[in-house]
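There is one chain below, alone, in structure tokens, taken in the form predicted alone.
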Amino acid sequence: MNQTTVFSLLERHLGSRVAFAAPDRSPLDHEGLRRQVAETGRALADLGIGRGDRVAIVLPNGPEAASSFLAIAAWVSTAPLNPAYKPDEFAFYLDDLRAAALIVAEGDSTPALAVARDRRLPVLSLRQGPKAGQFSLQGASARAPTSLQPTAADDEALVLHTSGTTSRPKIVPLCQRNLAASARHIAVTLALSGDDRCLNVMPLFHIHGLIAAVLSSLSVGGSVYCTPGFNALKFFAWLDDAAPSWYTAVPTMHQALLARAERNADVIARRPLRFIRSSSASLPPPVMLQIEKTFHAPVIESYGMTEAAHQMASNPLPPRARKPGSVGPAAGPAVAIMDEAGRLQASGVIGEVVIRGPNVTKGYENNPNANAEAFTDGWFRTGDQGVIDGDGYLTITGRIKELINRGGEKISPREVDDVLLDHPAVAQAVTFAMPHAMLGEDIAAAVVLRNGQKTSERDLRDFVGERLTAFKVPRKIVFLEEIPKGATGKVQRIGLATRLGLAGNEP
């Protein structure tokens, strides 16, 4: 059976099994989702929006954000945007995307509306239906109605931008085949079935939530409990209400939940999870072990990125081995290690992680220079540094652009993170580069202490110095109540020195 488009993944599952659930909402079954997809296609065609067009989506997290992504991606290309963007950011992204329409929630006063009006971009209002994920679209378009056409595997389905932390954000087009392949890879890795329910706390403008939580679940006839977004204070009430079999999150979210887990032990016992998934950033091994001990469930650390429609590698489910600190063997695309000259490396050799497979983008849009740098002999260069062991398990040793160059000595921030996290007083740690007049860069770290614990900068520096060579010891350690994070909950090392006032080029 053809499983190379979003539509083909969804049409296989009909009937009364729940597709979407949400707090204080009636659930929507798979048959209802199928009708929603068909109605959305007709509505878009009536507005003159058809195959090859892009539709920007600015919606709050919730079941309608999830269902509208699926229903629109089944027919045209979707471009979910962060609702928290400022007017200038919306202007940049809407101009860059050349969208055919903008979808916003009925009654929303998002600044994207004014930006769209300035550009005479048609705005469609999404009206929430009685069931979770049900909606209708209202609005007008200057275009004549078009015919409703099914998508093909190579048609664009989703377009996202890179983070742009080191350069102008690049457009990443992902085709139907890319999304369908990644959803299948995730479903196989996690042995997902129609009996599984994912508790989604990830933002639905990000590849992690869209594919790992939503599309992979629905592709096997499972369900998604859609929250309004991550909230550690409400998570355990949602866990109790949803009775999920799993959830997926970034490490900072897992750590925030651990801080509140003890007082919610009764919910954890009442709602056992089959597994917990972690992705989009490195999960420190001590945190992984603590999660498993607390939730009595295996933690499956996976490795993903936008250009691969999310998943590239993943630790397997028991009884196969999970290796703390590793992101597991290849889980979909082929994964290898390449040197700077483009030569593939043997196991045990550190180099750049490269991938190729059906879930990998064909290239950045209108950016030949970036594509020339990104692709070598058909392999996509991820920009991550790593090593593959004799068992085929990949360990990420750092982001190449995040490596700290201290007077010619290269330091992996993650190596320093892991040592700091071994200190009994440290709950969270992130190591990053700060400018230095003589060395070019030096090492800094930000830490969050465990509740009730105390330590000093000198104590932590001495602790690191006992375990790492002297040039890897942070010159500066700052104590914070919370580590600054990006919109998706990931820590962004690049630029952190400036955000924390440590970019003064110390001598």
The other form holds:
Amino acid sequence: MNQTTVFSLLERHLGSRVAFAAPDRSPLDHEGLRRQVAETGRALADLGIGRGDRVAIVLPNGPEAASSFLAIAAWVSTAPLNPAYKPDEFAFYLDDLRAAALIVAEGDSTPALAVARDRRLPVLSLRQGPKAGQFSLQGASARAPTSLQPTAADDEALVLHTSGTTSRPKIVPLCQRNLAASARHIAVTLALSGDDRCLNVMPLFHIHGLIAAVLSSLSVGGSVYCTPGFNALKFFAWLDDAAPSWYTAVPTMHQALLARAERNADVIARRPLRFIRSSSASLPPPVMLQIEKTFHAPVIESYGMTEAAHQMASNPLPPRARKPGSVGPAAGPAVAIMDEAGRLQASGVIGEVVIRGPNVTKGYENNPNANAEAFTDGWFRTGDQGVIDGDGYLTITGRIKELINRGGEKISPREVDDVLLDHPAVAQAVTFAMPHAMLGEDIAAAVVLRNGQKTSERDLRDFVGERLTAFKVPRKIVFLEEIPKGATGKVQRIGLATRLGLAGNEP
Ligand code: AMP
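Now show me the form predicted in complex with adenosine monophosphate, since the one above was the form predicted alone.
Below is the entire complex, every chain and molecule, led by the chain shown above.
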């Protein structure tokens, strides 16, 4: 078995072991998942959708979001989108993707439907089956039926948009090999087996949930208990119901769970975890130690990124050492530190984190400039700054790219700038990261108004909120006569919060 495609990873685990479970649903076993994959391939082929096509998926979190991702990625390319997007965002993403079809849940009135209709994009409605993750696709397309063809390692399997430094989010194509390699790397790091069950609370339009929770588990014959999304009030009941061996989350979720752990001590005692995984933003060492003490389980902090199909480095399981504050040694791809001139650095020297390996994207789509900047001698430049110690453990020390990391949710500051600049009263706008005690970073913006124009912070926030998903709306907007510039005359987003006195104002 070649192990370089999603299909080949799923093929190996036929049988009556559970694949998907969910609250108030009966479980689907691996044999059922195999049948679902085969049926989905035939349904797509009947609609004329085949190898080389992209299918956009807009579904609420849950077992069908997970199973449809797998069943479709086994044949064609998938593009899961955040169901909370506003109409303008759906229009941008659907145009950019050039998808062959859009999948939505039966009866859902998502604004993506109107956008698809305007573009004559075929919509397939996903009807839930009785078991968790079982579904059928209803709909029609103008295409003639095609034949079912197996995928190859270099075929695209997943496309996600990344929040980069440009206002236009970039398309990150990930091929079958990228996904399969990343799932394997994660399974090895965490010693996952058919006995493991992951409790998934991560959104299934983000690489973390899709690969670390779903694909890695199913690739070894394990199972995933799929929740409707993170909810600290429901988590412990799910923990009790799922009896998982692990879960993976971002630091803010871990912190929210810690706040409710004491009153759920009985569930924690009843449902011991083999380990807890944290990724997508930095985990403060005191929080890590507190989670370990509370859950009596090792916390494995990992470093992931969309362009790497998620995992790049990870702390190991015991008995090897976990270092609080470090994201651990390379865990799959090669990881090194590079200086601005493209020279690799020795341990102990701070520089840009670069990666190279079978899980790393071949490059952004239709974006030669971004690719020229992103790749040096075959190494992908992550835009993160870090240092590797004598034991090979990486610590992330900062960021070179302008991305804002709001507790794991990534925001491109220029995307927010562009919306603010559309407001009739705004002449200039600069969005930047402001420190936040719980989230790590939150969004702030400085604006200069047009002569004689007036508006309020509230009005501007509402204006942004109508056009962008809620997490992209600046928490703080300050009005200035002039935007402060760096020594070179350029606006420097990094450090702006401190210069404007917003760095000490955390709630
Ligand atoms: P995403 O593409 O959404 O997965 O975001 C990737 C970015 O998240 C990385 O380039 C880092 O800036 C950040 N990140 C991911 N994991 C960690 C971690 N464990 N510690 C610090 N930053 C992280």
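These figures come from a predicted structure and were not determined experimentally. The term rigid core refers to the maximal set of C-alpha atoms that superpose within 1.5 Å between the two forms. Positions refer to the first chain, counted from 1.
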(message) Just want to know which of I350, A256, A321, I400 is the hinge point between the rigid parts that rotate between the two forms.
(response) I400
(request) Fill in the domain rotation here: degrees turned by the smaller rigid part against the larger between the two forms. (result) 152
(message) Core-aligned, what does the C-alpha of V448 shift between the two forms, expressed in angstrom?
(response) 29.2
(message) I need the CA movement of A497 between the two forms once the rigid core is aligned, reported in Å.
(response) 5.9
